[in-house]
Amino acid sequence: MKENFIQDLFSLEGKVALVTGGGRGIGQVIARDLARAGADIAIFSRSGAAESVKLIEGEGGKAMDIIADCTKEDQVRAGIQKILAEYGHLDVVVNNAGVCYHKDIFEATVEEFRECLDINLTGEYIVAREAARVMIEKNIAGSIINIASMSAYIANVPQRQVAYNASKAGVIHMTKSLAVELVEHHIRVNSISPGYVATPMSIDPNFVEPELLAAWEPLFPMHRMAKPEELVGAIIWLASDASHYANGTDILIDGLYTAV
């Protein structure tokens, strides 16, 4: 049995990833473990990914930090050049930028509601789109990765958050239809949607309220969240050539929390 088998089959050495927002978080650790996988890496921020490159340097990797909103397509467009001025190609991209509002159908106002849409569902079109223009002209067979919710299966409760959940109900339905129009350009499309995650924004008292935190918890399956860490093998195996025939696909990663 060859020694390697597993490495060699997830490795992610010779690509180039781009992870949308980067620069903390969920997108932080995501940029960090594709990096470690062999990944060189460029991040997509709109306040800068300072710490993420150097955690990544740190560890022997290469990264780059490029200030772009992915709303704005000609952003997009200027950092991707960014990215083929320092690395040649693109491979792969994990589109993990987004933005929630916990806010019924009466306190979110409608530039809310477009905002959500906006960041969530449109920005991921948009960086799809452009980064697929540079694989097809690269004739790279790339795999680009959304990041939708579980709340794209689901009402949240208690909280009220209809922009979010539909944006990322879109996000599902955009990334099989990504799929279809990319397929014969060789360009796989998946999604993976994510449970509850304990990042900052979910479990710091500054980002959310604690009788939210404390409505939860009873509700997990599990009895507890998400690390981080818990998405991102699945997110490297869809990148890697592991998975070449995975297309159109989504991997709910909810700890059961739909299931019950």
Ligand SMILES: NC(=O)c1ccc[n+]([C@@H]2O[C@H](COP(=O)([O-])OP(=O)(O)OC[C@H]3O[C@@H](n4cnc5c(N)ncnc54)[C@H](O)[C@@H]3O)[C@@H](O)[C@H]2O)c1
Contents of the next structure:
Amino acid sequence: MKENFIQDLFSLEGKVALVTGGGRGIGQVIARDLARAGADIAIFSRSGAAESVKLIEGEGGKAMDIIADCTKEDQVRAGIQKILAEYGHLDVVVNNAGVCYHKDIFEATVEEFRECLDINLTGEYIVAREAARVMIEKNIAGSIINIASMSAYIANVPQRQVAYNASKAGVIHMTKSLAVELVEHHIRVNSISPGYVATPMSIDPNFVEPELLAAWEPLFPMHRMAKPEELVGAIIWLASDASHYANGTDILIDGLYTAV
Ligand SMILES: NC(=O)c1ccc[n+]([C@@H]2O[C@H](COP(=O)([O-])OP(=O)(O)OC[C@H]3O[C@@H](n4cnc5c(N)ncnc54)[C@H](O)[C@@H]3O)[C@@H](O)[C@H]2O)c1
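Show the form predicted in complex with the named molecule, please, because up to now only the form predicted on its own has appeared in this conversation.
Now the complete complex, all chains and molecules, led by this one.
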């Protein structure tokens, strides 16, 4: 066995990674594990990500806590400038911030529909665009990873969530389109599409009623939701040089949900 082969292939040593919505849930675990793989981390959140930073620094990593709403161009720009001032470059972006409303066509207001698209789709677009600008300026062959969802492929049951599903389908095609537009700059853009993952979004009783959780239970072919940790291998692969030829692709990690 070649010494350090795996380590060298997947290492993020020397890279700087931005994770949006990294104050909790999937984003927190991704931020922690990108740091474990060697990256210096910056987190965008609307209300602070002190717990995530403490977690990373407690393991000897580096992390910045930046208040930035991903839907606000000025805040995103300012946040990226803070990253450059502290670390000098930006190599990896994980566009993770997102929201979900369990409302059908008649329950959701147009404002709620727009808000869901604004955060899940336009927010990812703004962060990708502003990150790509600095990657191009600094001649960095960056990797942008958008979090989509299996809801891009299916309409979940029994809850209705047209805005969320539409926003995530948009993320997948936006990913392909951005990959095409940025390929000449050596910036890769890919997405991952998780099935249900046990995070506040999917198990917090303030958001998901116990009856809905009970209705989901028999629908999991692997008899459980994913843990956020189970997405990390794909994220590290996409962030690292190991995935050089992966571009404009979506990786579905749904524990067979959409296959049955
Ligand atoms: N949990 C699941 O079952 C599941 C499944 C598929 C995809 N996803 C996607 O994974 C991502 C993370 O979800 P999660 O389950 O960890 O949810 P979560 O609600 O636990 O975390 C989402 C984070 O994004 C932040 N956020 C929301 N809007 C923001 C904005 N405008 N600017 C900055 N931060 C913002 C929230 O404050 C929160 O900290 C989302 O894009 C979600 O759609 C989740």
